[in-house]
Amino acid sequence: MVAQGQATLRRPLVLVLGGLDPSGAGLQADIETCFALGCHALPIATGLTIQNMRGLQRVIPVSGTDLMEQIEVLLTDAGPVAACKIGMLPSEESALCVGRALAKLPAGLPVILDPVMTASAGGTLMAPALTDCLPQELLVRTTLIKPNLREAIRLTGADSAEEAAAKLSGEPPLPMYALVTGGDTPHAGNVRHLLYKRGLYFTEFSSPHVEGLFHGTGCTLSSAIAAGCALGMSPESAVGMALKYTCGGVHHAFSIGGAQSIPDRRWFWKGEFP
């Protein structure tokens, strides 16, 4: 007999680490996306941001001690984590602490790293030192890294999306997969997203280009990939699902009165573009 109030069904748990953005990206995007796709997000704040959809004013990093305590206290009570998504890393200390925290999680746990460098409306989110060299402790536990094209070029010094994706994936300590998204570059028609595995071309995805300015699409996509992995999908299948889901959210985007629109992460996704 089940006691009153006791849950009978479990949602897969996704550990999400990122910044608190009061304008609708960051941890809010992570939570909404995981819930919409049938998972439960365990949010850990790496920093607070003072921003709106017109620009970032300031980032307040969470100390390494507080960051680790958030994770350790949470995991003593929560059930087993099925996947992890990492977003804003505002300091070298936070990146190293996240790397140490990942080492305590089960080997083989899918980890999605979104190396977000700037806010969509402008302003630096990642510690400058990290844009040139992400810690090996972090990369060695990362399954898939998901930069946009500008971030990929900054991280690798490459001249193209193909070269950057090849440099970002490979044998350990590099992540197995690199997904370089093209939504931040000028284009017409469809947008290209390149997926590389072990440093080699794996496949290419295409999504319709939608006119307008949107806030939190990268967070939505990377959290959706993590949710897909938590639900048992392979990283390749999770990427395909997440791109369709994110595209649908953009098509159904709404305004809260700011300079950018928010993807509707609650929309009922049927597996097809709208």
Second form
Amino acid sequence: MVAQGQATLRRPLVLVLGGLDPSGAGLQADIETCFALGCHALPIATGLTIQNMRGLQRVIPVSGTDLMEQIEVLLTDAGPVAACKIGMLPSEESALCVGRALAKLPAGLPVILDPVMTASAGGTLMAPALTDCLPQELLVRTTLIKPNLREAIRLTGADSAEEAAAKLSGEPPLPMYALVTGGDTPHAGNVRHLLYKRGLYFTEFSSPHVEGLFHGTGCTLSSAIAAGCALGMSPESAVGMALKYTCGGVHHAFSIGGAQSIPDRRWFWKGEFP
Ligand code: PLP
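Write the structure block of the form predicted together with ligand PLP for the protein whose form predicted alone appears above.
Now the full complex is given, and it begins with the chain already shown.
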């Protein structure tokens, strides 16, 4: 017999590695998104950020040793992990450590890499050396890389979203999928997101452009893709679900002060779909 209060139900675990942002992006966005979508986030801090809704003051990276210790201690007890999402990588060491940690997880684990370079209110989050070249140890374990257009062009030197997506996905050691989002460059009324698989065009998605400044939309999207994969969806289906989910959150965004709004990550609990 099970004692009263003893947990018997399990929910998919999503390992989320990123920065703590007290103004609501980064790990907070990851935890809220995983929770809203029926998963449980296992958050590992790659760094602290000192910021508010108006701007980033400073990033304090967690050392490689401390990062590894967080992961090892957590994973010796929790598990099995059903998907992983990687956000802010504030040092080369953090990228290498995350790659090393992923190598110890089962092959085939869906890993979503959001190569976030700048805070939504401005300011550098990613180590400058990584913006030109992400380490192979990390890419080889990545299933889907999700840069916005600016990040994709910075990482590849490409001239277009298509060329960047083709360069970012491929056969190992490249990630199988690249989703290049157009949120930072809206066209008249709509935003286009390109999904490439193994270096080839797979499909594209369009979402309505919503006027305003939002904080943590990229984190929400990439965590939602990871949560979808953890729930058993294919990466392609998880991207479609995650885009709808993130758009809904943006439509219902709320303000906590400053210039940017925060997507409501449990918007659909109100029972409506925009
Ligand atoms: N990660 C951290 C720690 C951040 O502070 C931010 C934004 O400030 C992001 C990621 C990316 O935010 P967004 O989802 O708005 O691109």
